[in-house]
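One chain follows as structure tokens, the form predicted on its own.
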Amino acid sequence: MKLLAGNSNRPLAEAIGQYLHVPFTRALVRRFADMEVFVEIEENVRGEDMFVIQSTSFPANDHLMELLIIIDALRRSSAKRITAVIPYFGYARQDRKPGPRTPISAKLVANLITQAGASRVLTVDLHAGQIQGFFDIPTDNLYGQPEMVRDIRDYLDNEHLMVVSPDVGGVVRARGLAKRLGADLAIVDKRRERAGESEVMNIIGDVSGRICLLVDDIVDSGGTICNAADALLEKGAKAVYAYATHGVLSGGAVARIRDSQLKSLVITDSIAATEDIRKCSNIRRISIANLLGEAIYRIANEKSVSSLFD
């Protein structure tokens, strides 16, 4: 087994390497003057079981091209098997046609990774589980919830918890977390009656006097969870916390969360933190390095990965 990391999230890659006690394969990943990506593998990888660690986070297209070119370089270097370890799969929100004449970009990206030469994909909390079926190679979708459950039990009073889905689409995810915690479930029903009018948020469930725990897979602009937190507090919630696997946090999201009524937003390190995220007092990060490291170990040794979902 050998590890190789792109430039998208070096701290997470190094933490995975420390967990596995495996040094990284020497490789040059750089840009030409016109920003073309150039990759050179600087040691022999013939017949090796290679794991390439690269999130396709901002800048998504640059990091995706890095991943594809690294995989191609390894394939042409006669690596035996190439596993693309993608902690954050960036195009996962484009998993269907929302209207006429629109692409299904998640499928296109899956095809590109497969055609580049990947033998297997390992990722965390895909936005939609059916994206696994977009790949024609084995794909393992790990879940960040076990790490979240440990953190919740360490930091929050489990007795008064109520897990809340910030929208109807996330009910299955929220129900899974509620079951793990033995907590009740509420749902934020978000509607816009007419174009140009503000959204009306109805809370399904009695949250009065409860510590509410919003759970989602991705936080991008932060608008949904901040508005949901306001609606929950208006309905009598005692406090509102949020947990999400992938902290995309684009635009003014960090400032929006900092100024919100959220006690804290907890995200994983699937995406490298910006300086603003590190300085924000109510954003906290937990690591999925051990989870990914254990999955890599089991894949390399032909052991079960499914037990990590428990």
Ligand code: R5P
Second form
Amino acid sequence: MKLLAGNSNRPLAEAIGQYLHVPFTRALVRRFADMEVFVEIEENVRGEDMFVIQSTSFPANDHLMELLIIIDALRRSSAKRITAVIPYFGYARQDRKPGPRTPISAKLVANLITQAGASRVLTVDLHAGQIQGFFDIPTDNLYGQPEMVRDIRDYLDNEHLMVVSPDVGGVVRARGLAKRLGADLAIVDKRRERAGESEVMNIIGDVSGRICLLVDDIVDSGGTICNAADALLEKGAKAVYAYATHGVLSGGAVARIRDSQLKSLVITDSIAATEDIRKCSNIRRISIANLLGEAIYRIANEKSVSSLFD
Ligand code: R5P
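Mind giving me the form predicted in complex with the ligand, seeing as the form predicted on its own was just shown?
Below: every chain and molecule of the assembly, starting with the one above.
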């Protein structure tokens, strides 16, 4: 196998390389003066099993173009198989038409990756599992929860934990975590009774006196988890912690989380951390490098990937 990384998340790519003890294929991934992406693979890859590591995180379009152009360069260099390793698959939230005359961009992006020449995809905690079906090539969707469970066992007293889904859409994910921890489950149900009225947050489940653990796939503006934390504390929760796989953290999200009532937010390194994130006292990061490294090893050696989660 050979590894190649785009520019979106070098630290994660290097950690994966260390896990696998595989050096990176020499390649030039740079910009022309007008910001067009240019890629040159600097060593022979004919007949190789290639793994391209690139999150399509901010700036999403630039990183997506890098991924597509790297795949195209590998295909034209006669690589035998090309796996797009996409720790964070951007555009995933645009997986349906929210209204008439709107796109399904997640499907478009899946088509672009396939058409560029990817033979398979390896990703982590897709926003919705069904997005796997947008790809007509084999797609492995890894779960970040086992890494979260390890962290929760190290940092929190397991006895009074209540796992909370911050919205109705995340119930399956939260139920999975509650099951792994042997904890109870509560749900934040956001409702706007009438147009123009502000959103009401109802909590399904008794959270009073409990240590609550919000779980989500993405934290973007931070609004969802910070508002959920406020609602839980209002209902008598003792403390609120949050876990999310992908720390998109755009705009003023880091400041919002820093100033929130959350004891901590734990994210993975699927997206490279900014200086602000690294400095934020209540944001902690756990690594999915070993998980991805092991999955790459298993794909390259035709071994089961699903058994990683047995
Ligand atoms: C929504 O369906 C997702 O699972 C996340 O809850 C959402 O993307 C979080 O966004 P924000 O942090 O901007 O509220």
